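The chain below stands alone and is given as structure tokens, in the form predicted alone.
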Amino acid sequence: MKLERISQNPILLPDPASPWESANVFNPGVVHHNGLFHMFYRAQGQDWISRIGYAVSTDGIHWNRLRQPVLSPSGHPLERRGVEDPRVLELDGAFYMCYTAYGYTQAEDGLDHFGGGTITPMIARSHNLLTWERLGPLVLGEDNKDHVLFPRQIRGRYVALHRRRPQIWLAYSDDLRHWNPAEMRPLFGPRPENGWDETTVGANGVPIETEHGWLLFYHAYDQEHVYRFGVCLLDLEDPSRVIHRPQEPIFWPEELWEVRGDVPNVVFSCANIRVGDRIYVYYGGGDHVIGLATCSFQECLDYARFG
């Protein structure tokens, strides 16, 4: 199975009018709410920090976009350098964003320094898509991203997966605000005998929940720092047991956007959305544009339980 790509892509370029996403636009979450798709993306401009912008669909491929960003960086220390690469659902009546915080961490000697502890996932909350609430941290003092929430509670819980170079792990929580540390388990990692997830694994978007349990988008890169796709299926009510996961990618790099753009060989998704019988899956294209390609939810399926 490999994902297909849509013959109008990139679907969202840079504004070079614009202050702030002037120089790429890449990595959205996208909801699909009320019939619109609703797409949060990750931009920079003059100042390469990166913003989160707003943009509106009836179709998933033409876009209204807002001129101001829907969240910039708070001032905090952790997201001096941008809020980046934002997970979007819908969850318990209200809307929730897992964006990245890129900043820097304070010293005793009051500087700010490079170093661990300056990626950090964070969680917001909104109730109309547009102003949002930090809530905080899902951890702190580590390098930690890619994480995202479940679509509904497990065992009156709610859940997430996150990365810790090089694993993807789950969490758990009670409100959303705190996660215990020592209830975190690593759900799976690379396999060094299989090539292209021989390195690094992360998840992509929000995981989709199917009779056969939750399916799940995941990105990996090799030796080379190519990135590409698979897919792997979770137990519903125990997502920590790998139900099965194919060998086998579903989509990499192939445009010259894709191949090149302001980081070579990067394909990049934090929204994987079904609508009808379709998954439309969007990606950033070399950390500078977006696209979308997309499959036959049936196919991805059959494919997650039996490839």
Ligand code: BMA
The other form holds:
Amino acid sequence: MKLERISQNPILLPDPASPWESANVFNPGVVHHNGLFHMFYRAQGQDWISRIGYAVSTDGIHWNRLRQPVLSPSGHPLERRGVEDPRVLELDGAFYMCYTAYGYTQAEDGLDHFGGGTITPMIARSHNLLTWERLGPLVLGEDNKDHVLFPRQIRGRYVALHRRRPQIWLAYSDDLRHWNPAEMRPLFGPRPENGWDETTVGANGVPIETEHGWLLFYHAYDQEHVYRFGVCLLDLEDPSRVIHRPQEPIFWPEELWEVRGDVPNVVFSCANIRVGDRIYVYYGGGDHVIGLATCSFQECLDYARFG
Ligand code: BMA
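Now that you have shown the form predicted alone, what about the form predicted in complex with ligand BMA?
After this comes the whole thing, all chains and molecules, with the earlier chain placed first.
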């Protein structure tokens, strides 16, 4: 099974006339709600700080962008270098955005120190998709990202995936604000003998609920730092149980704008949404532009079960 690009071209490009999205637009999260596709994407402009932009579409391919970002760094040292990689979903009647805060470590002298970067998994909530309220971090004081919420409670609790290098981990919460570190568990890690997912793995978009389990898209890179996507199936009521994890990747960089770019050989996805009988996988190419690849829902599920 392999994802198919909807075209040989990206679907969203940087805007040279914009101060905040002139350099790169990439790694979007997408929700399909009331017949509209809402896209939240990471953007970088002249100051090289990441902000989250917003665009809306009726077909998921052609977009109308908002001129201002919907989320910018808060001013807190943990976000001073940017807000990145939004994964967005609807849950219990509200919208949630899992994003990565990129910051400076502040030393005792109170000054920012450029050398030490902090990477913090944050969660924000919205009721209108445009104004976002920060709920707080999933965990503090460690390099942790690629976090995403499951789209419903499981056994009465909120569940998130996150990445403690080099593995994907699970976390549990009763209120989406407090995530007890003592309950965090590894889900799966890289497969050292397996080439494409030998080094590090992380979750892509919100897992898709199916009758056979949670369909999880994930990314991995190898020792050459080439990013690829895979899929697997998790138990519906106990997502710490991997039902099946196929050996082969389903997508990798091939187009020039994926192989080159701001960072070479990167496809990086924060959205895999089911629309009817298809899955739309939105991704950043080369940390520079946004592409779309799709597959049949049924074919993908069969591959995740038996591939
Ligand atoms: C990851 C994240 C992504 C990025 C990828 C490839 O660590 O920073 O935003 O797309 O690296 O550079």
